[in-house]
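One chain comes next, on its own, written out as structure tokens in the form predicted on its own.
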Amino acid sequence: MALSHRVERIAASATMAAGDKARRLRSQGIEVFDLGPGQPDFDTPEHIREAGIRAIREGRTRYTATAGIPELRAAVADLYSLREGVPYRAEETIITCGGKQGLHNVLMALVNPGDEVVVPSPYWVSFPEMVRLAGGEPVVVETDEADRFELRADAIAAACTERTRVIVVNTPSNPTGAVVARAEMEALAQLALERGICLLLDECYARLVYEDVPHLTPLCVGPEAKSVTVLCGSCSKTYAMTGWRVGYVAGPRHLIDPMGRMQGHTTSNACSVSQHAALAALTGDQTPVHEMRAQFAERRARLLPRLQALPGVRCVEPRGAFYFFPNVEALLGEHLPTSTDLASHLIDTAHVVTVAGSAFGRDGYLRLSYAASMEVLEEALDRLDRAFGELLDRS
């Protein structure tokens, strides 16, 4: 049978593929040092797990409203109202099957065939594919390593045309950890208001910001930006809940309502048990979040100098999330011409899993997750040190 053109345009997820290869090696009895996962290595906090167990025991295992249980939608509205200083109502939120579905649903609701969506690069692997699934055209705007990969509003503005419907903003960024500065966010908000363009914020790592830099949204300019702002959040990274699959979106009511109709014909509601666990996450004790962030910050501080000292490597310090995005161009050559070849070589020879920068729109780089124990991270860097040294000796 013939496949749709839509499916034929979509590439497989490189991050998922790296995880699959790591699992295959482990099944063969090979010890693998996995720096590929985009998920915390911590357990879901106890009070959140208990809320899920309690929901099962109380029989909260049936369909919920498509847009989510009222208590959780209200909690999301309260979260954004308090954080942004701009009022949100429960009706302006929707609960989704993970942050990924939230982003996908927004694009499906806003983008028509031929519309353009501006995507800064390096980008999360799914952004361009989601745009293509919606029938749109991703317009990639490069950021500069010398500028810490920070987004510049003037570059975004130069890429916008009358066909631009959405600008994707991922802060902190996956894979670079870059955080959007206030002046740039304010300029983006003004651009969106002037041209009627949606600013779609992926806030998956909003609580994982280091140094003395704030996490900002377009609402930093005031409540007038609410009409062009869509905030997509997730419990996955903040609360170590990747497998629970709970995300949420806050935006204008005229967008949220059709997203609910669309979700009603795809997944229906997010898992009922997971929603009750997410409610406990958002409204309960936030101490585990602070503890996880502190451990990620410690790993970043300890490992960055080691990474920067590896042969053939240079690396910008990430300001958020839990990834390093080192430049490895000096290691590429006739034997390993691309970062994809290098990542494959590292799995096969050093048994270290990384993700090729080409998956994020930037060949010549690797993404390394530090969401792993210090023992795993230290051994992985030892192995990379030897592997990179050998490659340079051969060149």
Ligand SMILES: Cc1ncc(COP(=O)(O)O)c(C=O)c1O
Given for the second form:
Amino acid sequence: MALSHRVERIAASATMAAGDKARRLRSQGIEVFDLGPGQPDFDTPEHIREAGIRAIREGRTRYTATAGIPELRAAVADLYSLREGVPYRAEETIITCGGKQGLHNVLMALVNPGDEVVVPSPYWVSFPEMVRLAGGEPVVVETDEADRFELRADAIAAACTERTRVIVVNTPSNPTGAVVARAEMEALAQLALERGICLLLDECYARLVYEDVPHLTPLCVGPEAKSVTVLCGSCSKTYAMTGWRVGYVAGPRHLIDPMGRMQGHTTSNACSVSQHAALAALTGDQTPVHEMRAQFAERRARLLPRLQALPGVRCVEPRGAFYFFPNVEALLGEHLPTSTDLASHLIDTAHVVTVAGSAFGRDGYLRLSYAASMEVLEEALDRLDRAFGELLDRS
Ligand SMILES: Cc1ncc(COP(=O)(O)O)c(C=O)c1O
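Let's compare: the form predicted on its own is above, so bring in the form predicted in complex with the ligand.
Below: every chain and molecule of the assembly, starting with the one above.
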């Protein structure tokens, strides 16, 4: 059976592969220290779970409107209106099956074969693949470790051509934790307005920003940026709801309406029960979000100095999300030439799961998630300390 060119171009997700390897070791009874996960280690807060249970009991188990239940769309519109100080209406939002589907559908709705989409690197694994699935060409723009991996609007502008349709802006970033600064966001908004390019904001880590760094969107320049801005959010990371699969998109109606039509022919609505849980998440008590964020902040503060002191490691301070992206080039060589080899070596010898930087477009780095208990994190760092020391001794 011949496969389509579309799927032949798609690589498997490296983050999922790391998880598979960890599961295999666990099934052999081996204790694994997993710094791979891209999901909070917390349970979904109680009141959100209760809302889901209530929805089942009340029989809210049928198809909903494709674009989502009206109350949830209104809640998303309120959230953005309040946060951005720019009015959004419920019709300018759509509820998706996780943030991933939102991003995918935006690209499917905007990109024609041969169109270019600017993707800053290191990038979240799925961006280039999603662009290719939509028939587009990802144009990768490197950010610099010496510059804390911060996105520079002039570098983005230099990469734009007449074929550029979309610029992907993931702030805070997975994997680097970099947050886009105000001056750069303003310059990006100007660029987008001047050239009629869409700024696709993936802000699924928006609530996980540390040390009073502000999370900004292009709307910081004013309501005029609304016409070139698409905001993609998710309940997954903010509310520890990865399995419920609820995301949302806010943007111009001439984009949202066809996204609804596309969703109507593919997945239909996001799970009805999950939408009711998401409504409780967005409109209910936000204390659990603050508590989870405080725990991530504490882990980050405790672990970063330890990580920076590991042999052969250099690591910039991430401003948001729940990942470190250390430089491990000093540990690579004849024995382990790439970060993929190093990640594999660490699973096999130290039983520590990490994700190779190459999955995010940058070899020579590892992504370490701190969405794990402090005990697991401390033990994992002890093991990395020993493993890295041995590698340096050997070289
Ligand atoms: C940067 C980024 N965007 C989007 C997503 C999608 O998350 P979900 O589909 O669970 O909302 C993820 C998940 O790992 C992510 O890291």
